[in-house]
Amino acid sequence: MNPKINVKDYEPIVGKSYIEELRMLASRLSGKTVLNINSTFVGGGVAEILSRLVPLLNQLGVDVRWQIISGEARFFKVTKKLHNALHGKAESISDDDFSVFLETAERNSRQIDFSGDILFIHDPQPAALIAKKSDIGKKWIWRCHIDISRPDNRVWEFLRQFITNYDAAVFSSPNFAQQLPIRQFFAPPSIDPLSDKNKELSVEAVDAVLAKYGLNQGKPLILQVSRFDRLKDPLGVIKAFELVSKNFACQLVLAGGTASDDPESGEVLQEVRERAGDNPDIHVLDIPPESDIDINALQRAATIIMQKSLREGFALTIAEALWKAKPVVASAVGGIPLQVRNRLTGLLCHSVEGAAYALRQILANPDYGQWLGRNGKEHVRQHFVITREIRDYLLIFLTLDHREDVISL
């Protein structure tokens, strides 16, 4: 974490009796630790928001630490498959496949230092650690950060055998959940305003970072910023641009990378490139990890910021975009429509087409782009700034921890 950040810095963004709240919570889980358990340290939605969380947990007094699974290759592609299964796409998943899933957790159970008074496990990949809990007790909490309302079902009954032996899980909105015999909690993801990802930039810096990629500084800039999968649907963006560009001069950038947990994202990144072809006006930026600032000079420099998923978690680059007062198009899937009010703090679609009619939309009326970004900005401070959901997890925290005493009260 940056050392010039501090939890007081928040206080111009969320207010002085807002941080003081934290501090109060924080206060009562003196003496405990909290560790997170998750499958890759860089890349992907979920990593990000721990490298935040953590260190602002931390000094707020609460102990909170960070480790990964490990596993060979074979294990995350299957991981890849699940984590398409449970978004409802079609996946050849075979019992041979389940195995490595429980051969690695129960390789990971052994190797891993339990040492936390609450194991916060974080989506599919080490869910069957809680195999775990009979030895060593503890409070475990699952933190699924991905939609699985609509599973395959063969695969959801299999993790579901995991799930229900944990004391709590947390979604991102009650809409992503399922049925189950424990506790639910419901906690959307959120950005850091201070990051470097977030932070105000200089046009200088956001100038150096177009020059950088060869940009045009002088054409409309749509932008789409995500990992290269499929269900992130980049060719789908690519033929929403070339309808736009038939009547509006702009430029499109893909923006993205991989994760050490996504073995197929170097496929689909070759697949795009190839749907690319030699148009001047289609940048795909192979961008490495940990590049925020680049991301972050992007996006404050983009004229819309799309999102046109297939099927999505939440999609903080919604969240990201929004805080960057930029009009958004994107699929109404996932956590997207908690984000985007359709037509308040961006345009929602449905299809190739309607993504190129709500670009139209905005390229020919600036001024109405403008107003949408408004809106999205402080829909975002209002409701995904990060101190939001550290407030949620100190909550749930202290929820599990004395249940025993509430309930004797």
Ligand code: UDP
The other form holds:
Amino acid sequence: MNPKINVKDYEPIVGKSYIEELRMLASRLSGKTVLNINSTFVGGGVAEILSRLVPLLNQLGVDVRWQIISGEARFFKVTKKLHNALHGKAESISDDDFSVFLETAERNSRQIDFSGDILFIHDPQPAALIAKKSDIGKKWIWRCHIDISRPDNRVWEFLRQFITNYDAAVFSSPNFAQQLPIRQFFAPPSIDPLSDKNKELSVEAVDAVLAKYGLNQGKPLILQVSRFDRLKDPLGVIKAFELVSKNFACQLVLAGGTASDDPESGEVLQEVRERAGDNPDIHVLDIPPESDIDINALQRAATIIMQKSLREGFALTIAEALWKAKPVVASAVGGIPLQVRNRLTGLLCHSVEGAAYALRQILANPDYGQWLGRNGKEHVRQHFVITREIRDYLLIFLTLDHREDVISL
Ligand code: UDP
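Now that the form predicted on its own has been shown, please provide the structure of the form predicted in complex with the named molecule.
Let us now look at the entire complex, which starts with that chain.
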């Protein structure tokens, strides 16, 4: 946890009255404990958000804790397949896979200390812990960070039996949700402008990171930051870059890493390296976890930031890019269109050729790129800063104690 976090530091970004409202809402939760459970402390968007949200809520006086479930490699292989299938990708999932999922949940429910009034369970991996509710009661919320609007039906039916036992579900957008017989709330994710990932950096600090990775400082830099995952389409990014680099001198950086709950990433990294071959303008960087300053510096050094995913959750990388006032070229999937308003806060694409066309537009007209970036930063300030997500959660936690039919908004 970061002892330096201070809620007051957010006043210049969102205004004093916003922070006062957070304090007022937090005070109403005094005496209650909220326990977050997900599957990893590092790697990926959920860990990224929790690592800032938890200390900030503590600072506001709410007793918020964070634990992870443990599992063997085969459990994470199964959850990766479930994740892909919930995103609508075809996967072969056996009855044994479902058993591994259930056994791991069962073991974790014996090991985890569930002390807390509100159990805030993130994503499918720990969803089956809900079985514990019949013993211990309490309020249970399922926080779904992925887009499950077009899932593989068999996998969704399997997961749904757990979700319907929760008191409520939270989705990032109505477009990501499913019909459920429980209460649903909507809260888009957010970024922390003061974290190492997003804070201002000096020119020297940015240059030092470029030098560390052997990047040419003089050439326009196109960047995609993503775990090495096929759904992030790194090969599509390389193809789009190859189309553009015929006419524009530029370099591509694919900066990624692995998450401990993602067993496929090593294989994908290898594929990407092979596809990049010996092109001196394509840099495939395997970035160790917790290299937030490095990622921040690469994003700040970029001329254009891409996110050419085939499927997405919210895509925090977009909010991070926009906060740095960068023009983005990104696929119109998942939460990306919430952040990229086409031709206003970035450019949306639907294919490799579309991505290449958008890249050319910005490379040929840097003023247009800067204008998109400035708009994007303001869009993030208004909608996707962490204080907004904190406010949403505080309201959801408070609402749980009220009957649905007596809430008036
Ligand atoms: N990220 C990182 N290092 C990497 C790759 C990704 O720190 O090598 C971060 C990225 O900056 C973002 C998060 O991981 O904060 C990824 O979140 P996103 O919602 O974009 O994608 P997810 O990985 O959850 O699918």
